[in-house]
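In C-alpha cells, one chain follows: the form predicted alone.
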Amino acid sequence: MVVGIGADGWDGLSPAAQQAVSRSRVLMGSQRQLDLVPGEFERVAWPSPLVPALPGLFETFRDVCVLASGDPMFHGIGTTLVRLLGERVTVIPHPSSVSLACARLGWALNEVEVVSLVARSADLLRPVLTPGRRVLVLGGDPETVAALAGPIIVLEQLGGAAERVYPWSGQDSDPLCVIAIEYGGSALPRVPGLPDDVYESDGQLTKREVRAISLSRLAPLPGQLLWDVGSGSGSIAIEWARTHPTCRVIAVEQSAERAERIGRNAASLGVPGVEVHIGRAPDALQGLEKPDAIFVGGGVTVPGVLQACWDALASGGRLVVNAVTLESEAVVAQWYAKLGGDLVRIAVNRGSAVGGFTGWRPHMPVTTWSVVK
C-alpha cells in the first residue's frame, strides 16, 4: 500500500487513506512523513542510498503501508516500487504539490510545464525556459533557479498550516516547496538547426544547415536512443536530446578534449544528461546500449566503423552517415550500393561582405546516407 500525504498531515488524509494507514503493521517514508501520522506503528525511514535497499525491506517487513509526499505516482516513490513490485501495489494519491500550486496561483494545470530538480542539475530548466512560457520547479534552490530564470515565486509547505506563497528576493526558504516561473527572456527552439556560435568548438562542428538535415534523417523520437559516433562538438547529439525530455543519447569521441567540451555543451544547451564515452571506434562501440538510431560524424574510413554501426541496429533503425572527403565518399557509395536508402549532397552557400557588396561563399559540401534496417 502506498498513501499520498501532504503537508496538512493526517488530517488532510481521506477516510480511505486513513483506514489504509491505519490497518498496516508497518510504516515506512521519509522521517518528516512519518513524523506526521499519529498511532503505534514499526516505523522505518528511508534509507540512503534509498533504491537498492528497497528490495531488502520488503523481504524484511510485511504489512508495510508506504508513505509518499502528494501524489506518490507523480514524480514520486510509488512509480518505483510498482516497477519492483508490480500488482502487489495499491495506491492512494493526495493532491499533488503541482495541482496545489496551480490552484494557488490560478495557472491551468495542462498548460504548466514540470521540472523535477531532484537531485538533478539545474541545467534541464534551460530548453523550457521560452518566452511567456509557464513552469513549476520541483526540488529545486530558489537562488540557482532564479539566476536561470529571473524572478521567480516560491511556495511552501502547500496545503499546510505553514503555507506561504510569495515573491522570491534573496530570503531562505522552506526546503519543501514548489518555484513558479513565468518567463519573460529570450530561448533558443528545440527544432534542429541552432547557430553553430551557441556551440563551444575547435572547428569539428556539423554546420546548422547539415545538422538540421541529418536530424530530420535520423528521426528522433521520444524515449529513444542514439549513438553519435565521432561526435566532435556534440551537436548532433544535444539536439537530439533536445528534441524531447526522454530522448537519450550516447556521444563516442576518442578525443578526451573533445569530450569535455561536448559535456560543457550539452549543459549549457540544457541536456546535461548526454552520455560521452571517451573511445576509438569500433572497439568503443562493444558492451552499449542498443540504439534506434546512429549517427557517424566522423570516423566513416575506419575499417569495421559502418559495419558495427549496421549490426548494432535492430530492424527498423536508422543509419545516417556524413561524408566530406573524396575517401569517405567512397565508402558510403560501396555502402550505399550494397543497402540501398537515400544519398544527398548538401552544397550551402552564406552570404558575406565583400567590400561593399555581398557575395556567396561556400562552405565544403557533405554528402549524407540514410538507411533503415
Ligand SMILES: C[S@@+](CC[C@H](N)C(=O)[O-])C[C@H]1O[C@@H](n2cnc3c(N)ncnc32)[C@H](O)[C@@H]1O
Contents of the next structure:
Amino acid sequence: MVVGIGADGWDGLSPAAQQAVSRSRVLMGSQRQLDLVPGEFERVAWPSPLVPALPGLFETFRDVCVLASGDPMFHGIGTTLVRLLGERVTVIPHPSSVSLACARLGWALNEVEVVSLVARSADLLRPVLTPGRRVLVLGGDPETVAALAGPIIVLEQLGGAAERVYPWSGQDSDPLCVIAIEYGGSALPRVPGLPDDVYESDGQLTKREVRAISLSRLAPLPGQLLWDVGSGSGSIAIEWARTHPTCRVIAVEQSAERAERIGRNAASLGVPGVEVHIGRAPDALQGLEKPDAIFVGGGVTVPGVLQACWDALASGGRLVVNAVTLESEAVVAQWYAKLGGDLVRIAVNRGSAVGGFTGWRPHMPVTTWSVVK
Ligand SMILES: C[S@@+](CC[C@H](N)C(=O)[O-])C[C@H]1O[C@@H](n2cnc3c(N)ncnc32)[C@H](O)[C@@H]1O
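Output the structure of the form predicted together with this ligand; the preceding block shows the form predicted alone.
Following is the full complex, with the preceding chain placed first.
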C-alpha cells in the first residue's frame, strides 16, 4: 500500500487514506513523512541509498504502508514500488505539488511543462525554456533556476500551514518548493538543423543543412537510443536528444579533447544526459546497449566499423552513414550494392559576398547512405 500525503499531513488525508494507513502495522517513508502520522506503528525511515535497500525491506517487513509525497505515481516512490512488487501495490494518491501549484497560480495543468531536477542537472531546463511557456520545476535550487530562466516564483510547503508563494529575489527558501517560470527570453527550436555557431567546434561539425537531412533519416522517436559513431562536436547526438526528453544517445569519439567538447555542447544545449564514450570504433562499440538507430560520421573507412554497426541493429533499426571523401564513398558504394537503401548526394551552396555582389560558395558535397534493417 502506498499513500500520498501532503504538507497538510494527517488532517489532509481522505477518510479512505486514513483508514488504509490505520490498518497497517508498519509505516515506511522519509522521517518528515513518518512524523506527520499519529498512532502506534512500527516506523521505518528510508535508508540511503534507498533503491538498492528496497527488496530487503519488503522481505523483512509485512503489512506495510509506504508514505509518499503528493501523488506517488508522479516522480514518486510509487512507480519504483510498482516496478519492484508488481500488482501487490495499491496506490492512494494525494494532489501532487504540481496540481497545488497550478491551483495557486491559476495555471492550466495540461498546458504546463514540468521538469524534475531531483538529482539531475539544471541544464535540462534549457530546451524547455521557450517564450511564453509556463514551466514548473521540482527539486530545483531557486538561484540556479533563476540564473537560467530569469524571474521566478517560489511556492513553498504547498498545502501546509507554512505555505508561502512569492516572487524570488535572492532570499533563502524552503527546500520543499516548486519553482514557477514564465519565460521571456529567446530559445532554440527542437527541430534539427540548429545554426552551426551554437556549437563549440574545431571544424569537425556536420553542417546545418546536412545535419537536418541526416536526422530526418535517423528518424528519432521518443524513448529510442542512437549511437553517434565519430561524434566530433556531438551535433547529431545533441539534436537527436533534443527532439524528446526520453531520447537517449551514446556518442562514440576517439579524441578525448573532442569528447570533452561534446559534453560541453550537450550541457549548453540542454541535453546533459548524452553519454560520451571515448574510444575508437569498432572496438569501442563492443558491449554498448543495442541502439534503435546509428549515425556514422567518422571512421567509415576503418575496417569493421560498418559491419559492427549493421550487426548491432535489430530489425527495423536505421543506419545513416555520411561520406565526404572518395575513400569513404567507395566503402559506402560497396555496402549500398550489398544492402540497398537510399543514396543521396547533398550539395549545399551558401550565398555570400563577392566584392559588392553576392555569389554562391559551395560546401564539400556529402553523400548520405541510409538503410533500414
Ligand atoms: C566529421 S567528424 C563528425 C562530425 C559530427 N557529426 C558533428 O556534427 O559534430 C568525424 C569524427 O569522427 C571521429 N572518428 C574517426 N574515426 C573514428 C573511429 N574509428 N572511432 C571513433 N571516432 C572516430 C573523428 O575523431 C572526428 O571527430
